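Here we start with a single chain on its own, the form predicted alone, put down as structure tokens.
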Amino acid sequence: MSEQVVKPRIRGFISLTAHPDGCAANVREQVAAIDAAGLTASGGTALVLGSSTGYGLASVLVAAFGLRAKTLGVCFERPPEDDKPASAGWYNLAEARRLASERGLTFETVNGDAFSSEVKEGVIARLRAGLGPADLVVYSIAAPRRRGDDGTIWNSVLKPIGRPYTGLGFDLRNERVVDSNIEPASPEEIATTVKVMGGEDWTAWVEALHAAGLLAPGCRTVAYSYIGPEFTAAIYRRGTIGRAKEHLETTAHQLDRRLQEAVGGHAWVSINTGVVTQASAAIPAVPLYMSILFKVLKERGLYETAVDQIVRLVRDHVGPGVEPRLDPERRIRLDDREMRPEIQQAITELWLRARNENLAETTDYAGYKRDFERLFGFGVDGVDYDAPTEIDRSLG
């Protein structure tokens, strides 16, 4: 037994700390959320990569909760160590494990390097025990940095191309609106921020599943990213995370080809909208602008959570027996409440009208900080955050 208080240590866009029992609360949530939409149970087996926090955290208990599905999750988490919780991904899928359990369910999870062939190999082991073929993987992995087996490192950067990025950002650590400016990104740090984040390793994971005859017939993967509206495209989808992200929709035209001829599958990207993400948080112009994004959603019935979106994705498009609806360039498009002309509309004016003196009336940054805080699991109802919890929880 390892009790103690666990108080928020949040700077910026980083929590030094998490709150197990925070974080079991917003898994119960969205447990319940999933329980409420009432998918149709197909059973099969789900590998979810990236599968602990965010838009991954959301595909594994779909799968598990939603789809009665065996489900494997691969994570890279910090466990309790002595007197220092884990973080908050750790008792994500702690409580998750725990629920499928009562349940009956099979949830596993194995936490690891990803970008790794050992893992790789740790993976297949646990599918051919029992739980695979795969019926469906889910690529929701979002890494600031990739290892080689070699030990080369390969680190990601968030800069423009080609020319410098001025214009309106967001100071969490300040909470106030200011003006960012940042440098072009070099040739190489592009290369680099594309081998972290492109469809490299998406595309890896695919084809030492197939060696090990591991994809089911008729396997369905699918990998998101984002495209976002002006404001943030210079920073973001023409910027370096936006090359990587193409080399990710071009990488899913590749894999779509393959899977057909190999086991009748497909391969998408899906288009999300955008979420409240540790991530995310980072880019200079992004929490402004979600914040304006949710007030204008939330004013017209039209917010959703990940596990709202996910429980959309599944049933909507790459559920079992379900034909998916693409744009032009073979993308399912979540993001289509967001990117409604409407609501881009009424989000520019009230970008230009943005000001710290007027945030409260232009914005809901309340809501987006809540939401960020409940990433770690703070200010979540109904949690004592002065008395003393278990820290010491495991993954199963």
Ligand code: NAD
The other form holds:
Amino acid sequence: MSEQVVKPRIRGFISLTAHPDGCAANVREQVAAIDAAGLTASGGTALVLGSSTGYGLASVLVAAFGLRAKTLGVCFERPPEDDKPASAGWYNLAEARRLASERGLTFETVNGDAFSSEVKEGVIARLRAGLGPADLVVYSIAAPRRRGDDGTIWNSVLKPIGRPYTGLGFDLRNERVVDSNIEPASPEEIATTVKVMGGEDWTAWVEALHAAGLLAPGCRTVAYSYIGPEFTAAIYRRGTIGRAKEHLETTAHQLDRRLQEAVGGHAWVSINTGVVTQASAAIPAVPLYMSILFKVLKERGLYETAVDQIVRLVRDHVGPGVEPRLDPERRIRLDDREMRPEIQQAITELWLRARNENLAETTDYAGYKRDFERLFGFGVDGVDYDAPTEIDRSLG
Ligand code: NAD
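Show the form predicted together with nicotinamide-adenine-dinucleotide, please, because up to now only the form predicted alone has appeared in this conversation.
Once more the chain from above appears, this time first in line as the rest of the complex follows.
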């Protein structure tokens, strides 16, 4: 037992602390949205890699509470230690596990480095021990680095390719629109970003599961990607991360063929819309773009959360008994609202006008900031931030 008052310690695009009750309230809100969506319970087993925050959390919650699948999630979170609170993802999954057991659902988590053989073997052992072969495998890892089994470290960088990026950026620390200038990546940096965020590890997971006989007949696997607008393309889609995403998308084609032969299954990439997460907050220019995107979508009643997106993904594309609608590159497009020409046109007009003096008028930065603080369990209605709370919570 260790009770304490937890205060935010936000530094730019991360918070050094997370509030257990705020994170728990966020998860309850997401589960309530899933309940309201009324998905058909199909059961089965879902493995979600990167299950503790953002799109992976939404995926494991939709699988558990929507499909009523047995779930096994993998994440890389900091547990509570003495008087130090755990990271947000830890508290998210502690609450999800508590809610799942109230409802008699199987909700398990492995906390460790998904890139390692050790964690892959641990997951295989858990599936063998009773969770069963996977009907759905979601790959939602967003990592700044990857460690090989032999100790080699590859870092992922967010840089343009070929020439410098010059354009607007947003300094989250000082909350100011800034001119951003980022030098292009070296060939080595491009290769290491692909190594971390491309499809190699997704393939390794699918192969390990197949070798262990743990891909259920008709198993479906999906990994997440992003495209975004033309004016962030130099830093995102045509930059190092975009190169990694192209690799991920090519991997989907190869895995699809492998899965069809092996178990009559499928592999797809889903292009999701922009939402505030720890990973997306770290991308230059993206916080400003998203602040404008949210304003434009909210004004038109088109705004969606990560859970809204994953409910749509499961209901319309990858859930049992449905076939996905794919674009010409075989990708599922959940970014259809974001990419509508009239939405992008409205965003471009605001982007050209956005300055520090008119942020409240040209952007929904207030909404962005609220979402950002909520990632760490702060700014959540109904939570008493002056009261001591138990920081030692268990993932089960
Ligand atoms: P996130 O930072 O919220 O989540 C990352 C997850 O990966 C966490 O669960 C974390 O614990 C886990 N993780 C990181 N390193 C790990 C490791 N070594 N081993 C095990 N787990 C590890 O990120 P997110 O924004 O939800 O991104 C998930 C995926 O969705 C990414 O592929 C991202 O490109 C994609 N995506 C995100 C957005 C967006 O706007 N956020 C939009 C479209 C697609």
